[in-house]
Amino acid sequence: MTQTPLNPGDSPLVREALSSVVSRETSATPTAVQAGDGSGAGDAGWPRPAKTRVIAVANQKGGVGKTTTSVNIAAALSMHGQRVLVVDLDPQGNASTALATEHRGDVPDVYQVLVDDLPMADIVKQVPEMPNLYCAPATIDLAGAEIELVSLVAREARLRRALAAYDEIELDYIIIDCPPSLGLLTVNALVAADEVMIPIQCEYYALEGLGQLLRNVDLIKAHLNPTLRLSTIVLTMYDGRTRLASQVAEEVRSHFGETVLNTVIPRSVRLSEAPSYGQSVMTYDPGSSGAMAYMDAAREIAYRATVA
């Protein structure tokens, strides 16, 4: 196996569980191959899914590494020949803001594809020197979508319907962050989807509020999405100095069992640097522990596909 290189900025502790983390995942994947340098030059081409995968990134709790999920996850499987989209659905614009997406002033966005029904071809913009990955950005006027999308006509399908006409390019992922609550912009992320990915943070209440999102999960599986179904767990912001992070992990892997990536995130200045220039820490530093991790949980996110 390729030596892992470490970050100059990394703690003896972060490079000890980094290792520990990129042991574990490759002798949970056989078949993916190291990528040795972060950029994934030395992976074989990763599998790409028999049809489009829609995961909608979602935890009502905030701060607990959505946006950041959704784009770096993005990014390494776009570095790998995967096309994929990224639906920032989140007011805020962070996802758009990482991906170098103009989401400010009169910039057509995801408002007026729920709202005013413009095509989704029409906001689609491809991100910055990432030939393979493309987002849908969010502006300001989103967090009025709440309110105007309750007396919409299938108020809670017009992201689905939106999506399911959009063929303007041949899409292997599509990513949808979703806001940090369990509202119309959300529920429309899950209708929307194949699949739900939830980032939880290795820190004290990382369950609290979870049995709540899982409930509305169950049931819009139920009453308007029966192909839903949770494939997805990312543990985030793991802190190789402390025993409770360890015993998170260990809790969450209990109750949920292979749904859990077997990498973890671990903490990262890098992670929380690179969207202020806006890039994935994919492209802003590919030698990171952070980079490494999520190249390494993209990479079983793609294997997963081939035996979902």
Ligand SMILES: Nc1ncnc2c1ncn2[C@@H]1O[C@H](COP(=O)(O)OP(=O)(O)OP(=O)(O)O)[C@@H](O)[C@H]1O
Contents of the next structure:
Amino acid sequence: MTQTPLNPGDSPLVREALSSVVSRETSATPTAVQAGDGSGAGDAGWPRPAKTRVIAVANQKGGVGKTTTSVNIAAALSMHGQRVLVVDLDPQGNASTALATEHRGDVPDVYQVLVDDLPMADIVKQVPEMPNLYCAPATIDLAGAEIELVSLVAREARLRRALAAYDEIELDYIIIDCPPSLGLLTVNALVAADEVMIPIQCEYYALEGLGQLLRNVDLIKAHLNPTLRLSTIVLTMYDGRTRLASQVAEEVRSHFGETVLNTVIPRSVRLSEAPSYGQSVMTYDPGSSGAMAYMDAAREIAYRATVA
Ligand SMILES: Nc1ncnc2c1ncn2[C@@H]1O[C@H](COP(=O)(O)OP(=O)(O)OP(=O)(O)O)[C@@H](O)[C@H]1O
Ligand SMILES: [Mg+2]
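Other form of same protein, the form predicted in complex with the ligand, not the form predicted on its own:
Below is the whole assembly, all chains and molecules, this chain first.
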């Protein structure tokens, strides 16, 4: 197998997309971030999708990079003219922390949207210093939702309904950061989404449990959400010095082919430091290897949709 290209510019798919897509200028909202955003990427506006893309970032395995991927892909997209909402669907509230969005105490959160029918507009906050980026925070209350949802009407479709009713801002992307389980919260994400993105950590047990996740995706597709598709696999925490990482990457690519992004996310201390400053790595250290990789990954995602 050939060396995995680290730069999506090397990929024929992306090259083709780049040449065939006429980039729609971002509509001139006063909030749009233009070139020179410090992202290190020269291109300002990426093509906006024809309709909002709702992407659930899921893997019931803990610590594989779901939140890091959600937050940084969202930040990268928002820095290129996309209006992006991150829905924190994990009671740990890690995505809310990373996006400097208050999620302690009495803050209205996703729990109240799912269980008490609070409108999404009442909880969504703009992320500080990121004009195109929004966050629907999760407080620890959300931990109760797995149980409380069970007895509610349309328990699997609560998030879908709430998002459908949310038309405050013309969103290009809704990225849902799922908890490390396959319970009702993740089911709600998969019912609300058009696409599933699975981060896979490049280590020994990487593929364990993946079958179960894929079966769930198929079940939800068959019964609850026919338009759902596994659109993206992203390889995370890649350590180029180990043979194991490249073996895992190769195995994942041979299973999933084009679904796997060309860009792999390297291990980078900067990625793990950024959340404690309430920032994505895109602003915390835009020149770091982690920031550049997530920027490339986000670019692939933005351009892929237009060739699908
Ligand atoms: N590429 C990376 N390089 C270095 N550290 C990383 C990288 N990606 C994630 N991490 C760190 O690994 C830990 C787990 O990542 P993250 O929280 O994104 O995973 P997760 O799948 O969301 O976890 P959980 O299942 O608990 O929600 C975090 O401390 C994060 O900062
Ligand atoms: Mg997480």
